[in-house]
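Starting off, we have a lone chain in the form predicted on its own, written out as C-alpha cells.
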Amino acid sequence: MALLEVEHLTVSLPTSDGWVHPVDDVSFTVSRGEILSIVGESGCGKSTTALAVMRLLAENVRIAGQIRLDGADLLQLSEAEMCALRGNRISMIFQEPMTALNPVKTIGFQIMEPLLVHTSMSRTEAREKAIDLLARVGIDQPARRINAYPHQLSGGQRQRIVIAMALACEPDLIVADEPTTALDTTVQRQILDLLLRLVSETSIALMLITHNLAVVSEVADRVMVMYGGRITETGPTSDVLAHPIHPYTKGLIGALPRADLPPGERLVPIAGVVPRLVDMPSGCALADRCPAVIDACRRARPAERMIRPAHQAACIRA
C-alpha cells in the first residue's frame, strides 16, 4: 500500500463570482522512498495541492475527496490531531526560507521546537539532535551556528535550516514546495543532492513541487503534470520526458533550454496564458492554447487513460 493516497481531491475557493476549483478531482499516490514531482506553470494548482495535503488552507476553503496517510484519512482528523502529525509524520519545506523562519528566534530554537513538541526529549537532548541535524544538512561549525539568527545566514544556509527542521522528527513524508527556486545554480545543485541523499538514506517519501523540468529529470522517480487544477499526464519520469503524450507536456519540454539546440534557434513558448479560475473551460482546460485542439476537446473534460504501462494522459487525441 502506498504511504500517501489522494483520491478525487477537489479544493473549492469562494469568490465574488462564485466557487472556483484550483484543484479539480485530482488522484495520485506516493510510496515510501519515492520522489514524486508535480510540475506545471504558476497557477496550475501545484502548491494548493501541497497545502491541501498538509491541511494548511484557509478555513473558508472547502476540501473534498480523500487524503490518506498510511490508511488514515487526514480530512477526517481534527485540527489537534493534524497538529500532532505536522512536523512529526509529515513535514513541509516552503519556497522562501526567510518567510518560513522566525527572524527573532535562533535557528537552534526553531530546529529544537518540533523535537520538544512531538518527542519526549529534554532540552539538552533536543539541542544535541539539532546540532547533529545541522551537520547532516551540511552546515559548517554546527555547535556555533546553532545560536545564529536567520538574517546571519545565506539563502542556501537558510534553506538547509528549513530542511533540518523538516527532518527533525524523522517524518514519513516531506512536501517540498519549490525548495530551490530562490537559490543560485550552484546552491540549487547542493540542495537537490542533499534531498536525494536524505531520501536514499531514510526511505522518506518526497512530494516535490516545481516548475523546473531540469530539476525533475535529475531527481524524480515519477512526474505528475498539472494544468488548470487537473492532472494532464503522469508516469515514470524518464518515460514522460522522453515520450510525452499530452500537448501541454510537449509544450513544457519544447520551451526548455537545451545545450543541443543549434545556435540562434529560438525556444518555442506555449501560446496564451493559464485561464482564470472563473473562466475555466468546461472541456479540456488547455483547449484555447492547444495546437492540436478539435471541437470534441471543448465539449467534455477528457478522462485519464493508460497509454503505456504506468503512463497516463488526459487527452482524447492521445
Contents of the next structure:
Amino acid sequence: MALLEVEHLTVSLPTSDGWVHPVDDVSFTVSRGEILSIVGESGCGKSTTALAVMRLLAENVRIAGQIRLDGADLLQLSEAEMCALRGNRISMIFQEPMTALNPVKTIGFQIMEPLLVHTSMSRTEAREKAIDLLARVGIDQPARRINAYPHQLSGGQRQRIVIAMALACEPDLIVADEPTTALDTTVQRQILDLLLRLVSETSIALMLITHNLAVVSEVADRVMVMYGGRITETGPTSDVLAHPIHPYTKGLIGALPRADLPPGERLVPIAGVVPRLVDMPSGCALADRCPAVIDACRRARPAERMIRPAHQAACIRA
Amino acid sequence: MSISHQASAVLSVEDLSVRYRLPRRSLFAAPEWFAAVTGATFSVGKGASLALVGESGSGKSSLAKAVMGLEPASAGAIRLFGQDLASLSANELRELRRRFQMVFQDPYSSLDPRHSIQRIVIEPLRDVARTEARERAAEVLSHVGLGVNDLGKYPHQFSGGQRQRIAIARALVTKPDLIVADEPVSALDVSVQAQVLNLMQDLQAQYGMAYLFISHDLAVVEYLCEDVVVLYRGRVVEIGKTREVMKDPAHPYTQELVNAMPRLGGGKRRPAAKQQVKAGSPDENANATGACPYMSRCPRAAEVCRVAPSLRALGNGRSVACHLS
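For comparison with the form predicted on its own, produce the structure of the form predicted in complex with its partner chain.
Below is the whole assembly, all chains and molecules, this chain first.
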C-alpha cells in the first residue's frame, strides 16, 4: 500500500459565478522513499492539491474525495487531530523561506517548536536535536548558528532551516511547494541535492510541486502533469519527458528553451491562454489550445488511460 | 577594443563602478559604501544582444539601472551612441531616452493600473500629435500580437504574458536602438515565456535594435543572446560568445553556474555527497583585502588569488578574470 493515496479529490470554491473546481477529480499515490513531482502552469491546480493534502485550504472551500495517509482518511479527521499530524507525520516546505520563517524568533526556537509540540522531549533534548538537524541540512557551526535570526542568513540557508523544521519530527510525507523557485541556480542545485539525499537516506515520501520541467527531470521518480485542475499525464519521469503522450506535456517541453536546441531553432509556445476556472470547457480542458483537437474532444472529458506500463494520459487522441 | 568597434557600439560601459551608501553606524561616523559594481567594461554593438548573468547580488540590476541613467556611476563612464551619459543635461538625457528604453521584470507593477493601454503605450511620445501617437500605439500593439480595440482597456483586463507584451510595446513605440530588459520573462509561465522570447527575437530581426538582457536563467540567455557577460559580486568574471561560454566555461564561477543548471533529459541525479555551507555570506571582505571575490568559494583557490585578477583576453572575443584559467 502506498503511503499517500488520493482518490477522486475535488476542491470546490464558491465564486459570484457559482462553484468552480481548481482541483477536479484527481487521483494519485506517493510511496515511501519516492519523489512525485506535480507540474503545470500557474492556475493548473498543483498548489491547491498540495494545500488540500495538508488541509490548509480556507473554511469556505469544499473538499470531496479521499486523502488517505497509511489508510486513514485525512478528510475525516477533526481539526485537532489534523494539527497533531501537521509538522509531525506530514510537513510542508514553502516557496518563500523569508515568509515561512518568523523574523522575530531565532531559528533554534523555530526548529524546536514542532519537537516541543509533538514529542515529549525536554527543551534541552529538543535543542540537541535542533543542532543535529542543522548539521544534517548542511549548516556550518550549528551550535553557534542556532541562536541566529532569519535575517542573518542567506536565502539558501533560510530554505535549509525550513527543511530542518519540516524534518524535525521525522515525517512520513513532505509536501514541498516550489521549494527552489525563489533561489539562485547554484543554491537551487544545493537544495535539490539536499532533498535527494534526505529521501534516499530515509524513507520519506516527497511530493514536489514545481513548474520547472528541468528540475523534475533531475529529481523526480514519477511525474504528474496537471492542467485545468485535472491530471493530463502521469508516469515514470524519464518515460514521460522522453516520450510525452499528452499534447499539453509535449507543449510544455516544446516551449522550454534548452541548451541542446540547435541554433536558430524557435521555441513553440502553447497557443492561447489557460481558461479561467469559471469558463472551464466541459470536454477536454485543453481543447481550445490543442493542435490535435477534434470535435469529439469537446464532447466529453477524456478519461485517464494506461498507454504504456505505468504511464497514463487523459487524451482521446493518444 | 578597437576605436571602430567603439564607434559602432550602441552602448559602451567603461570601467564602471556603482556604489550605494550604507546606513551610518552613528550620527558622526564616516559613511560606508557597498560596492554593487566594480570596474565593469563591455559594449553592445548595433543590433546585437548581450546578456548579463549572475546570481542575486552580482550587480546585474545595478548595472542596468546605471545604463538607464537611474543610478549615478561612482567611477567610469557609460557611453550611449557615443555620448557620455554623465555629461548630459536633464533635457538632453530626456531627449536621448527615446533611443533607449527599458522593460521590467514584473508586468503587474510596471504598468499603472489606472491608465488605459493607450495612455501607457503613448506616454513616451509626449511631443507627438495625439492622432499620430494613437496610430503609432496601434501599430506597435499589432506587432506584439494585440489589437486596436485593446487601446481602451486597462492592465487588469490582461494576463501576465499580455501585460509583458504591452510593456514591450511601450518600449518599442519610440523606435529605440537599445532595449534594456531586466528579467523580462522570469515571472511568466513557460508557454507564455516562449511567446515573449519569440516576440523579442522577431522584433529584433524587424527593427534591428540591440538588447541588454538581464537574466539568471542560462537556458533563456543561450536562446536569445549571442554574447554573455558573467558577473560575480559586482565584477565581470567572464565575457564571450554565449554558446562557447556555456560549452566550455573558463572561470570557475561560470563553471559552477553552468553545472548547477538543471537540464531536461539528463536523467535522475544521484544524491551528491553531503555539503557544508559556510555560515554568513562569503567574500564580504574581499573588496577590502583585495583578494579575488570568488576565492572563498572557489575549488581551485591558490596563493595567487590573494590578489584580485583583472580581466584578460583569451582570444576569440573571450575574456576571463582568473589567474588559473
